[in-house]
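Single chain ahead, written as C-alpha coordinates, the form predicted alone.
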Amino acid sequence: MSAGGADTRTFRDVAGLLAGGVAIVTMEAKGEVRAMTANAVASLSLDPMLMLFCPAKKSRFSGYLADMRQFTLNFLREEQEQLSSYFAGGWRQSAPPPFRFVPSQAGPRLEGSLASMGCEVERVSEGGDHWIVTGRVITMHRGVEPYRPLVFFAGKYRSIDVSAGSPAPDLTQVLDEPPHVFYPH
(Lines of atoms letter the chains of each structure in order from A and count residues from 1; the text may use other names and numbers.)
(Lines give C-alpha, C1' and ligand atoms only; values in the text may rest on other atoms or scores of the structure.)
Protein backbone atom coordinates (compact mmCIF):
# COMPACT_ATOMS: atom_id res chain seq x y z
CA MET A 1 0.00 0.00 0.00
CA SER A 2 1.30 3.45 -0.72
CA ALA A 3 0.64 7.02 0.33
CA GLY A 4 0.83 9.35 -2.63
CA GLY A 5 3.01 6.88 -4.52
CA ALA A 6 5.47 6.31 -1.65
CA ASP A 7 6.50 2.77 -0.78
CA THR A 8 7.06 1.27 2.68
CA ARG A 9 10.85 1.73 2.44
CA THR A 10 10.39 5.46 1.83
CA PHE A 11 7.90 5.58 4.72
CA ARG A 12 10.43 3.91 7.06
CA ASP A 13 13.19 6.26 5.92
CA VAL A 14 11.10 9.40 6.43
CA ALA A 15 9.56 8.23 9.74
CA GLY A 16 13.09 7.34 10.89
CA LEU A 17 14.01 11.02 10.77
CA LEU A 18 12.06 11.47 14.00
CA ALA A 19 14.74 10.62 16.56
CA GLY A 20 13.57 8.42 19.40
CA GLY A 21 14.81 6.59 22.42
CA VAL A 22 15.16 2.83 22.60
CA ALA A 23 13.42 0.72 25.23
CA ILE A 24 13.25 -2.89 26.28
CA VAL A 25 9.67 -3.86 27.12
CA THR A 26 9.43 -6.64 29.69
CA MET A 27 6.62 -8.70 31.15
CA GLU A 28 6.19 -11.99 32.94
CA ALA A 29 4.22 -14.61 31.02
CA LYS A 30 3.80 -18.29 31.79
CA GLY A 31 6.39 -18.02 34.56
CA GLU A 32 9.11 -16.56 32.32
CA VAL A 33 10.37 -13.08 31.52
CA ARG A 34 9.48 -11.99 27.98
CA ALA A 35 11.26 -9.00 26.49
CA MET A 36 11.43 -7.08 23.22
CA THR A 37 13.17 -3.99 21.87
CA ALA A 38 10.88 -1.09 21.00
CA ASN A 39 11.34 2.42 19.72
CA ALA A 40 7.60 2.93 19.18
CA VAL A 41 7.21 4.07 22.80
CA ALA A 42 5.58 7.30 23.96
CA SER A 43 4.09 9.12 26.88
CA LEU A 44 0.37 9.54 26.26
CA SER A 45 -1.17 11.39 29.20
CA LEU A 46 -0.19 13.18 32.41
CA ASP A 47 -3.55 12.70 34.13
CA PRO A 48 -3.79 9.81 34.35
CA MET A 49 -0.13 8.97 33.70
CA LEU A 50 -0.26 6.76 30.60
CA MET A 51 2.46 5.29 28.37
CA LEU A 52 2.19 3.29 25.19
CA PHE A 53 4.26 0.93 23.08
CA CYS A 54 3.53 -0.73 19.76
CA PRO A 55 4.64 -4.34 19.11
CA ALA A 56 4.31 -5.81 15.63
CA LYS A 57 1.39 -8.21 15.34
CA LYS A 58 3.71 -10.86 13.87
CA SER A 59 6.18 -10.64 16.80
CA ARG A 60 6.53 -13.45 19.34
CA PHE A 61 5.91 -10.88 22.09
CA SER A 62 2.44 -10.16 20.67
CA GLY A 63 1.53 -13.79 21.27
CA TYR A 64 1.52 -13.04 25.00
CA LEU A 65 -0.55 -9.83 24.94
CA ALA A 66 -3.85 -11.56 25.74
CA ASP A 67 -2.45 -12.65 29.12
CA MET A 68 -0.42 -9.51 29.87
CA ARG A 69 -1.62 -7.53 32.89
CA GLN A 70 1.53 -5.47 33.54
CA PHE A 71 4.68 -4.46 31.68
CA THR A 72 7.81 -2.43 32.24
CA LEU A 73 9.37 0.04 29.80
CA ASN A 74 13.14 0.13 30.34
CA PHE A 75 14.83 3.08 28.61
CA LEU A 76 18.32 2.17 27.41
CA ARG A 77 21.60 3.98 28.01
CA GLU A 78 23.92 4.63 25.06
CA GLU A 79 26.25 1.83 26.22
CA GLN A 80 23.37 -0.70 26.11
CA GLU A 81 23.22 -0.89 22.31
CA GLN A 82 24.02 -4.62 22.45
CA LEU A 83 20.91 -5.26 24.54
CA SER A 84 18.80 -3.48 21.95
CA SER A 85 20.17 -5.76 19.22
CA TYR A 86 19.77 -8.85 21.40
CA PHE A 87 16.12 -8.26 22.32
CA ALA A 88 15.30 -7.21 18.74
CA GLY A 89 16.49 -10.58 17.46
CA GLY A 90 19.52 -9.17 15.67
CA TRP A 91 22.19 -10.62 17.99
CA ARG A 92 24.58 -12.96 16.15
CA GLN A 93 26.96 -13.98 18.96
CA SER A 94 26.68 -17.40 20.65
CA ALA A 95 26.34 -15.91 24.15
CA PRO A 96 23.96 -13.06 25.01
CA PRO A 97 25.32 -9.73 26.25
CA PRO A 98 25.29 -9.42 30.04
CA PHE A 99 22.00 -8.27 31.60
CA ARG A 100 19.86 -8.96 34.63
CA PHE A 101 16.21 -8.48 35.44
CA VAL A 102 15.21 -7.48 38.97
CA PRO A 103 11.74 -7.62 40.51
CA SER A 104 9.57 -4.50 40.56
CA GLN A 105 5.94 -3.73 41.33
CA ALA A 106 4.99 -4.12 37.65
CA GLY A 107 7.11 -7.18 36.93
CA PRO A 108 10.70 -7.58 35.77
CA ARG A 109 12.83 -4.44 35.40
CA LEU A 110 16.10 -4.29 33.47
CA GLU A 111 18.88 -3.52 35.93
CA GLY A 112 21.18 -0.68 34.88
CA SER A 113 18.77 1.00 32.47
CA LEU A 114 18.54 4.77 32.17
CA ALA A 115 15.02 4.72 33.64
CA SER A 116 12.02 2.42 33.88
CA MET A 117 8.26 2.81 34.07
CA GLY A 118 6.10 -0.03 35.28
CA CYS A 119 2.53 -0.07 33.97
CA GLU A 120 -0.77 -1.88 34.34
CA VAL A 121 -2.39 -2.61 30.99
CA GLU A 122 -5.29 -0.24 30.22
CA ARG A 123 -6.03 -1.20 26.64
CA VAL A 124 -4.74 -3.06 23.60
CA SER A 125 -5.93 -1.57 20.30
CA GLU A 126 -5.45 -2.28 16.61
CA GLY A 127 -2.93 -0.15 14.77
CA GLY A 128 -2.41 -1.51 11.26
CA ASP A 129 0.23 -4.25 11.40
CA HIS A 130 1.00 -3.36 15.05
CA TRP A 131 -0.84 -3.36 18.37
CA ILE A 132 -1.09 -0.19 20.46
CA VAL A 133 -0.64 -1.16 24.11
CA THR A 134 -1.61 1.56 26.59
CA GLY A 135 -0.60 1.26 30.23
CA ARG A 136 -1.22 3.23 33.43
CA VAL A 137 2.07 4.03 35.17
CA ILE A 138 2.23 2.48 38.65
CA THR A 139 5.95 2.70 39.37
CA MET A 140 8.96 4.66 38.12
CA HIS A 141 12.68 4.14 38.55
CA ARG A 142 15.42 6.56 37.58
CA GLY A 143 18.88 5.06 37.05
CA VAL A 144 22.09 6.68 38.16
CA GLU A 145 23.69 9.61 36.37
CA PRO A 146 25.02 10.36 33.84
CA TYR A 147 21.80 10.27 31.83
CA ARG A 148 23.01 9.42 28.33
CA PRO A 149 20.21 7.74 26.34
CA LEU A 150 20.56 5.38 23.42
CA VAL A 151 18.93 7.12 20.45
CA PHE A 152 17.67 5.67 17.17
CA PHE A 153 17.81 8.03 14.18
CA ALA A 154 17.86 7.40 10.42
CA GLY A 155 18.27 3.64 10.87
CA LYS A 156 21.26 3.86 13.21
CA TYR A 157 21.99 3.97 16.90
CA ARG A 158 23.23 7.38 17.97
CA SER A 159 24.34 9.23 21.06
CA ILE A 160 23.57 12.82 21.89
CA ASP A 161 25.50 15.61 23.53
CA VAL A 162 23.52 16.04 26.75
CA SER A 163 25.62 19.03 27.83
CA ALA A 164 24.15 21.23 25.09
CA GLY A 165 20.55 22.36 24.87
CA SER A 166 18.04 24.99 25.84
CA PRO A 167 15.08 24.75 28.21
CA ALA A 168 11.75 23.70 26.73
CA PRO A 169 8.55 25.27 28.06
CA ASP A 170 6.95 23.56 31.07
CA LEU A 171 3.48 22.68 29.81
CA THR A 172 2.32 20.82 32.92
CA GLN A 173 0.38 23.87 34.14
CA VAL A 174 -1.22 24.83 30.80
CA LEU A 175 -4.99 24.53 31.16
CA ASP A 176 -6.13 25.47 27.67
CA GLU A 177 -3.70 25.83 24.81
CA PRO A 178 -4.80 28.58 22.42
CA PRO A 179 -5.42 27.52 18.83
CA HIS A 180 -2.62 28.23 16.41
CA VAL A 181 -3.96 29.50 13.10
CA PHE A 182 -1.71 30.14 10.14
CA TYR A 183 -2.82 31.78 6.93
CA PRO A 184 -1.07 31.31 3.62
CA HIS A 185 0.29 34.49 2.04
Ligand SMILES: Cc1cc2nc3c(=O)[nH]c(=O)nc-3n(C[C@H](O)[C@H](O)[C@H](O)COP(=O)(O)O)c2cc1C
Second form
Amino acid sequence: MSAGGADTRTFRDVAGLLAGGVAIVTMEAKGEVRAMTANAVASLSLDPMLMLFCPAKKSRFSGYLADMRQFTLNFLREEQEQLSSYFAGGWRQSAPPPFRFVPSQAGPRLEGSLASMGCEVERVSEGGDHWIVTGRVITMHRGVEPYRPLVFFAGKYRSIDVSAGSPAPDLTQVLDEPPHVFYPH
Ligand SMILES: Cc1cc2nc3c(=O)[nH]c(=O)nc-3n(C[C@H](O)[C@H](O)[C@H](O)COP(=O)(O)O)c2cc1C
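Next up, the form predicted in complex with this ligand in place of the form predicted alone?
Complete assembly follows, chain above in first position.
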Protein backbone atom coordinates (compact mmCIF):
# COMPACT_ATOMS: atom_id res chain seq x y z
CA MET A 1 0.00 0.00 0.00
CA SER A 2 1.31 3.48 -0.68
CA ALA A 3 0.51 6.95 0.61
CA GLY A 4 1.84 9.95 -1.29
CA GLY A 5 4.73 7.94 -2.76
CA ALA A 6 5.76 6.33 0.56
CA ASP A 7 5.14 2.61 0.97
CA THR A 8 4.53 0.85 4.27
CA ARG A 9 7.67 -1.32 3.97
CA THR A 10 9.80 1.83 3.77
CA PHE A 11 7.77 3.34 6.61
CA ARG A 12 8.55 0.35 8.85
CA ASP A 13 12.23 0.41 7.91
CA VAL A 14 12.64 4.15 8.45
CA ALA A 15 10.53 4.27 11.64
CA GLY A 16 12.67 1.36 12.92
CA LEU A 17 15.72 3.62 12.82
CA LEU A 18 14.38 5.44 15.85
CA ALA A 19 15.88 3.28 18.61
CA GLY A 20 13.73 2.73 21.65
CA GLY A 21 13.11 0.67 24.73
CA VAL A 22 10.68 -2.21 24.99
CA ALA A 23 7.87 -2.49 27.52
CA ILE A 24 5.37 -5.12 28.55
CA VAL A 25 1.99 -3.50 29.14
CA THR A 26 0.07 -5.33 31.87
CA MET A 27 -3.49 -5.00 33.08
CA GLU A 28 -6.21 -7.02 34.71
CA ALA A 29 -9.43 -7.54 32.81
CA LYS A 30 -12.30 -9.81 33.78
CA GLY A 31 -10.19 -11.37 36.57
CA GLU A 32 -7.28 -12.28 34.29
CA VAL A 33 -3.93 -10.64 33.64
CA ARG A 34 -3.42 -9.46 30.04
CA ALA A 35 0.01 -8.48 28.75
CA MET A 36 1.40 -7.18 25.47
CA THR A 37 4.83 -6.19 24.18
CA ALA A 38 5.01 -2.58 23.02
CA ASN A 39 7.65 -0.14 21.90
CA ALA A 40 5.18 2.59 20.91
CA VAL A 41 5.48 3.91 24.46
CA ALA A 42 6.37 7.45 25.51
CA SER A 43 6.43 9.80 28.43
CA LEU A 44 4.02 12.58 27.47
CA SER A 45 3.62 15.15 30.23
CA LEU A 46 5.36 16.10 33.47
CA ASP A 47 2.48 18.08 35.02
CA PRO A 48 0.34 16.08 35.21
CA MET A 49 2.57 13.02 34.83
CA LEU A 50 1.25 11.21 31.76
CA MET A 51 2.50 8.20 29.80
CA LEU A 52 1.15 6.74 26.58
CA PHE A 53 1.22 3.48 24.67
CA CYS A 54 -0.34 2.50 21.36
CA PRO A 55 -1.94 -0.94 20.88
CA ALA A 56 -3.04 -2.00 17.39
CA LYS A 57 -6.82 -1.85 17.04
CA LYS A 58 -6.81 -5.44 15.80
CA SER A 59 -4.81 -6.78 18.79
CA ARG A 60 -6.58 -8.91 21.38
CA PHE A 61 -5.32 -6.47 24.01
CA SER A 62 -7.39 -3.68 22.42
CA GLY A 63 -10.49 -5.81 22.92
CA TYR A 64 -10.15 -5.17 26.67
CA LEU A 65 -9.63 -1.40 26.51
CA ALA A 66 -13.29 -0.61 27.18
CA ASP A 67 -13.00 -2.31 30.61
CA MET A 68 -9.48 -1.13 31.38
CA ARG A 69 -9.21 1.43 34.21
CA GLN A 70 -5.52 0.93 35.01
CA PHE A 71 -2.40 -0.41 33.33
CA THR A 72 1.30 -0.77 34.06
CA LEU A 73 4.21 -0.17 31.69
CA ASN A 74 7.09 -2.51 32.58
CA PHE A 75 10.38 -1.48 30.96
CA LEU A 76 12.47 -4.50 30.00
CA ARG A 77 16.09 -5.29 30.83
CA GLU A 78 18.47 -6.52 28.13
CA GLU A 79 18.23 -10.07 29.49
CA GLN A 80 14.41 -10.04 29.19
CA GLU A 81 14.39 -10.33 25.41
CA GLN A 82 12.56 -13.67 25.65
CA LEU A 83 9.69 -12.03 27.50
CA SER A 84 9.39 -9.45 24.72
CA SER A 85 9.02 -12.23 22.13
CA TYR A 86 6.70 -14.23 24.38
CA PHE A 87 4.24 -11.38 24.99
CA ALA A 88 4.35 -10.46 21.30
CA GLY A 89 3.08 -13.94 20.44
CA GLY A 90 6.40 -14.85 18.80
CA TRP A 91 7.50 -17.61 21.19
CA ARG A 92 7.99 -20.98 19.48
CA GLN A 93 9.02 -23.19 22.42
CA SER A 94 6.51 -25.24 24.40
CA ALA A 95 7.49 -23.95 27.85
CA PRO A 96 7.11 -20.19 28.37
CA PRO A 97 10.11 -18.21 29.65
CA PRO A 98 9.94 -17.70 33.44
CA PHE A 99 8.06 -14.62 34.66
CA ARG A 100 5.86 -13.53 37.53
CA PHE A 101 3.31 -10.78 37.98
CA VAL A 102 3.07 -9.12 41.37
CA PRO A 103 0.27 -6.86 42.59
CA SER A 104 0.77 -3.11 42.70
CA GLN A 105 -1.47 -0.08 43.15
CA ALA A 106 -2.28 -0.03 39.43
CA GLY A 107 -2.82 -3.76 38.99
CA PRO A 108 -0.28 -6.45 38.07
CA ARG A 109 3.34 -5.50 37.50
CA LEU A 110 6.07 -7.65 35.92
CA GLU A 111 8.55 -8.67 38.57
CA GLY A 112 12.22 -8.07 37.78
CA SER A 113 11.78 -5.41 35.11
CA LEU A 114 14.05 -2.38 34.88
CA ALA A 115 11.28 -0.08 36.10
CA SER A 116 7.49 0.08 36.08
CA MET A 117 4.94 2.86 35.88
CA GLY A 118 1.39 2.18 36.99
CA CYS A 119 -1.26 4.41 35.44
CA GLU A 120 -4.93 5.22 35.55
CA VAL A 121 -6.46 5.51 32.09
CA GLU A 122 -6.97 9.15 31.20
CA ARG A 123 -8.02 8.89 27.55
CA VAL A 124 -8.16 6.55 24.57
CA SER A 125 -7.76 8.43 21.28
CA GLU A 126 -7.71 7.53 17.60
CA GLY A 127 -4.33 6.90 15.99
CA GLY A 128 -5.00 5.38 12.57
CA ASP A 129 -4.95 1.58 12.92
CA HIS A 130 -3.78 1.94 16.57
CA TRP A 131 -5.28 3.44 19.71
CA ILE A 132 -3.37 6.05 21.70
CA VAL A 133 -3.88 5.20 25.37
CA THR A 134 -2.91 8.00 27.74
CA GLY A 135 -2.51 7.22 31.43
CA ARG A 136 -1.95 9.29 34.54
CA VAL A 137 0.97 7.89 36.54
CA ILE A 138 -0.10 6.83 40.04
CA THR A 139 2.79 4.61 41.07
CA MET A 140 6.41 4.06 40.03
CA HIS A 141 8.82 1.28 40.77
CA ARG A 142 12.54 1.18 40.06
CA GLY A 143 14.16 -2.24 39.78
CA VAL A 144 17.57 -3.14 41.13
CA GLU A 145 20.76 -1.91 39.47
CA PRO A 146 22.49 -2.31 37.07
CA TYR A 147 20.16 -0.53 34.65
CA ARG A 148 20.75 -2.13 31.27
CA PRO A 149 17.73 -1.67 28.99
CA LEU A 150 16.56 -3.89 26.17
CA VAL A 151 16.72 -1.79 22.99
CA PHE A 152 14.77 -2.38 19.78
CA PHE A 153 16.46 -0.96 16.70
CA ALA A 154 16.13 -1.77 12.99
CA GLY A 155 14.00 -4.82 13.72
CA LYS A 156 16.47 -6.39 16.16
CA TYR A 157 16.97 -6.57 19.89
CA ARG A 158 20.13 -4.79 21.00
CA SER A 159 21.92 -3.84 24.15
CA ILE A 160 23.85 -0.65 24.70
CA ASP A 161 27.10 0.15 26.43
CA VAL A 162 25.74 2.15 29.35
CA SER A 163 29.24 2.84 30.66
CA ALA A 164 29.84 5.18 27.67
CA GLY A 165 27.89 8.38 27.03
CA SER A 166 28.02 12.16 27.22
CA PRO A 167 25.75 14.43 29.23
CA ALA A 168 22.63 15.90 27.59
CA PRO A 169 22.09 19.64 28.15
CA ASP A 170 20.68 20.76 31.47
CA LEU A 171 17.33 22.20 30.40
CA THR A 172 16.87 24.04 33.67
CA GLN A 173 19.67 26.31 32.37
CA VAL A 174 18.07 27.17 29.03
CA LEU A 175 19.37 30.29 27.28
CA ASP A 176 16.80 32.97 26.45
CA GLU A 177 18.19 33.29 22.96
CA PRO A 178 16.82 30.65 20.57
CA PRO A 179 19.31 28.57 18.55
CA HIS A 180 20.20 30.01 15.14
CA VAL A 181 19.05 27.85 12.28
CA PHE A 182 20.63 28.19 8.84
CA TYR A 183 19.10 26.78 5.67
CA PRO A 184 21.36 26.13 2.67
CA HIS A 185 20.46 28.18 -0.46
C1 LIG B 1 9.69 -5.25 20.12
C2 LIG B 1 8.22 -5.26 19.82
C3 LIG B 1 7.48 -4.08 19.94
C4 LIG B 1 6.10 -4.06 19.69
N5 LIG B 1 5.41 -2.89 19.84
C6 LIG B 1 4.07 -2.88 19.63
C7 LIG B 1 3.32 -1.69 19.87
O8 LIG B 1 3.84 -0.67 20.30
N9 LIG B 1 1.98 -1.73 19.62
C10 LIG B 1 1.36 -2.87 19.17
O11 LIG B 1 0.15 -2.84 18.95
N12 LIG B 1 2.05 -4.01 18.96
C13 LIG B 1 3.38 -4.03 19.20
N14 LIG B 1 4.09 -5.19 19.00
C15 LIG B 1 3.35 -6.40 18.57
C16 LIG B 1 2.50 -6.97 19.67
O17 LIG B 1 3.27 -7.25 20.84
C18 LIG B 1 1.82 -8.26 19.18
O19 LIG B 1 1.08 -8.00 18.05
C20 LIG B 1 0.99 -8.89 20.25
O21 LIG B 1 0.92 -10.23 19.94
C22 LIG B 1 -0.42 -8.40 20.36
O23 LIG B 1 -1.00 -9.33 21.22
P24 LIG B 1 -2.55 -9.62 21.33
O25 LIG B 1 -3.16 -9.60 19.95
O26 LIG B 1 -2.58 -10.98 21.95
O27 LIG B 1 -3.09 -8.57 22.24
C28 LIG B 1 5.45 -5.24 19.27
C29 LIG B 1 6.19 -6.43 19.16
C30 LIG B 1 7.55 -6.45 19.42
C31 LIG B 1 8.32 -7.74 19.33
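Numbering follows the first chain given and starts at 1. We call the rigid core whatever largest set of C-alpha positions still superposes within 1.5 Å between the two forms. Remember, it's a predicted structure, so these values are computed and weren't measured experimentally.
- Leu17 shows a C-alpha shift below 2 Å between these two forms [criterion: core-superposed Cα displacement of 2 Å].
- When the rigid core is held fixed, the Cα atom of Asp161 travels less than 2 angstroms between these two forms.
- Core superposition places the C-alpha of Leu171 3.0 Å apart between these two forms.
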